[in-house]
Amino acid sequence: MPEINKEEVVEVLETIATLLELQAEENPFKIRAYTNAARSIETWGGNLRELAEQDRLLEIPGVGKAIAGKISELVLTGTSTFYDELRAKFPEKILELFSLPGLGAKKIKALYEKLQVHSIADLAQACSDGRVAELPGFGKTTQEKLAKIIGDRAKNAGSFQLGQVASDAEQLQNDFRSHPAALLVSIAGSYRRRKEVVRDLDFIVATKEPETITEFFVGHPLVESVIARGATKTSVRLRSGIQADLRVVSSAEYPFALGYFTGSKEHNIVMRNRARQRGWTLNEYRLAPAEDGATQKKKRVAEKIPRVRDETELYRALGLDFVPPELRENCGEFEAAAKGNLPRLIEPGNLRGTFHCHTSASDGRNSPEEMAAAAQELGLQYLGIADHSRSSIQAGGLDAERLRAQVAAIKELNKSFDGFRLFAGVECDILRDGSLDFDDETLSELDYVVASVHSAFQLPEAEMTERIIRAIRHPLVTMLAHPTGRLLLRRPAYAVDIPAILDAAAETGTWIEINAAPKRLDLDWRWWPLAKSKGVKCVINPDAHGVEKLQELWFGVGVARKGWLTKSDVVNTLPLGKIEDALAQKRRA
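Form predicted together with the DNA: structure of the chain on its own:
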């Protein structure tokens, strides 16, 4: 029987929603119910299989009797009759049409039914034949646009790692802030929420001269072409390929626009509902009295609308503490904010050191001296050197002899520092059977050991989980690096039972890494609330292969914040003296 994981369940539910849209006369709220359930499960920390076996799927918000039945069938039998039947009604490749901007269910339905368009390839052909322009609701412009999008598709894959677009985002934000007509400036959207992958950049600017600001935006050197330009909203394509949207608003509208366009969509829906409960309506410009009959029918007297000058006052108006953007995913932030229980999230300035860094001894570019100097410039008190072990041949992994030489060199270097220390470690491969790449004698000469998987990614989940847990249980292993091995937008996570990994880490006091390299950001933020509840400690590491990469720690802090972590959840916020104690204690345990 095939194992179905959570991601696959989410995908099935999303696909059901998409296909239902293509069905004639389908209830739109039924479609939304499937989407809601998918989103809800995506962020649910529990184990679906366990829940299904105990008949407790209804505990997941947004999952009712019908959807619970489908999930249950999926996780217990590996298939869903409803899903399979739905899939069979439509051509296999029709789903790929949804990835084209400007095409939604209605238009795809028309293309499919009237032109027998079954795939992107079919659509490209229909465009070049001129058949698309003849469809009602379509036209020559649409046809040309679609043809161009299909042509550009390879170039603009559409999704970007946060780190790929950070420099564009920060530069545009800074340039807006330097503009004399810009009164208030912020980046919004998923970038502000520190999502690991973003599809566009959103900028909110308060100004009395919208035209001036828009003109400045479309003329910015980073801009390649203008997609749409209106009085309040302008969209452009940047040279890097990402789309950037600008909203110009008044100062009074700014906090509402900033909140609205920071999202997430799910967060905004709850915000609007809270406004409605108070007899108000919330949009991207203001809080206003609700005009609709619903409120009157319910004979509710609307509360007086308080003054809102910034986001904090907006949250306060709705009975909430200010919610940091990273937490705005409707994953429990409302319950906490209503009760005053939001955590004080870790900040970049809290980090005192970091552990997982490479040098030119393996596949890094700088020497330990250079890495140490860069770390001190960032204000860190310690840095751990953890080059690859011998099995990582592709990365120039060290054998025991070279490792000993490096340890000796680091000891020597440490004599030259004042108030700073290099730790000698290794990124030790976890071999296929869960054993480590060095013997205990070699490992015990180090200050710490980072264990990680670099081979045999295709193992079945149970075997992979057992392999990693064996390494976690090894008394000389200090921390587990990039626990799922994913490369964002390139390679999926290997199959592994993360809750089981977290249990083993909690039991042995082994730290779990947030790998801050933008291509990894692993362990994912969605797992950290569960990890924290189990008492697992986090370590934020840059996996730096050069001095400039140490700054990527910033992305790791974003993940930690998104995972609700505070300073005390992250071990490398400890100052030098205390981290030395913590390392020694782990060895004794």
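Having looked at the form predicted together with the DNA, could you now put up the form predicted on its own?
Single chain only below; no partners, no other molecules.
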């Protein structure tokens, strides 16, 4: 009998709700019932199988008798007759249409019934033929937008968000390190440099038994298929879809291979040039005397080649301080490393708390108590609750009355903590004209305010910039969340003048967020050196909608390190006691 976990049950219920929306004249209350049941089960802490065996599924809030029966069948047998029959009514790939921004059930239903669009490929062809523009409710503009979205998606095929592959990357690295034949192990490539999007994973393993390590790699449970296998390099496709490459080297070759395959390409070019200036040649395996291309005779070595046992000694040999992997983009790191001016970058252990977190009061999955407990387990001293404001209807945003009730509940909860505090805030929508979703009286009752854009993404750059700056200048706004609104590989940033935003933040003392959710990682690392030069303070937030998402702070720290930020540049490295002063100072600014 196949086992099915809670996440799979939730996925089935959500898919049923989606497919019911595609059916003609389906009862909207029935659709909502499946959606509500999915949300309830997400936050339910009990054992579904035990409840099903004891016929107690009705104890879960939001689960009625009919849905309880379907859940019971699912967890006890591993299948659902209702789901299978419903799924059989529709083409296999129709659900992928829901992943396209701007396409809801009604429009997908129209595309399916009137144009026989069964997949993204069908939709691309319909757009190319001009048939989408002829449908009522679509038009030429919608057709062009859909064609662009599909085209962008095709360009990104084979690309993955950093967070999508982190689990595989870390598991493989840990499993290599536990292997008795592995002497030295590291992930390399863009993952090691903490790029927001990666196309493959690179592993470097020093060993005296290369065949043993290779055999272990190709037989790993995460591997779906072998692409190529050689004496020193092997490539596989993981079950997650990403390609992973293994290079087995000797311990002497390891520091050179790790540096070379970490990259970036631009960084490596400068490294090789610095070696050439000293009469050496640098490649992925060694540092050696340069050779004359015409005579193949060794040149006179201007400097004796030092012994290189690790990356630090490699950089030292080239007259440089060790450059952290995150900075290896040829964006000023060589000048700083040559002068001894590289910053001491922020580390995950420097964070003392965070602010942008949601609960089940809006679209989160856990209570404030559960979020607080998870934060304490991570060693944090404080956590800010910032549920959505009333205009975010799709996210169950809070009105003023519910927000005040939450503030009161948080104050009561704080009486039970020792050395930990919950801060009461809100993620307040910035409306189209730059005004805020709540009045000043309501906002003044909070410890802090997170301002963010959740609508009207298509505004012209000047209008969007003015909109955000007006919000930043509001004295009760503490921080700006996900400043460009991007969703990596899914939705581009909206048009906005980031330098102007940073100027306004510097002027008002408003904190700018690094949204650590892997789908966002916004504000982009490329802007942080400029922000830092203007004196703008960073706040690293997970935008957590569940207790497990608090751990995504790690991705935000990677962005901060890549943006040259130190502990002093990030406000939530302040301990409890000092962070209260920082929050109060922002309101006095």
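For clarity, a rigid core is taken as the largest C-alpha set superposing within 1.5 Å between two forms. Positions refer to the first chain, counted from 1. Treat the numbers as computed from the prediction; the structure is a model and nothing was measured.
With the core held fixed between the two forms, D84 has its Cα displaced by at least 2 Å. The two forms, fitted on the rigid core, differ between the two forms by less than 2 Å at the CA of V426.
In the core-superposed comparison between the two forms, the C-alpha atom of E113 has shifted by at least 2 angstroms. Once the rigid core is matched between the two forms, the CA atom of K145 is found 32.3 Å away.
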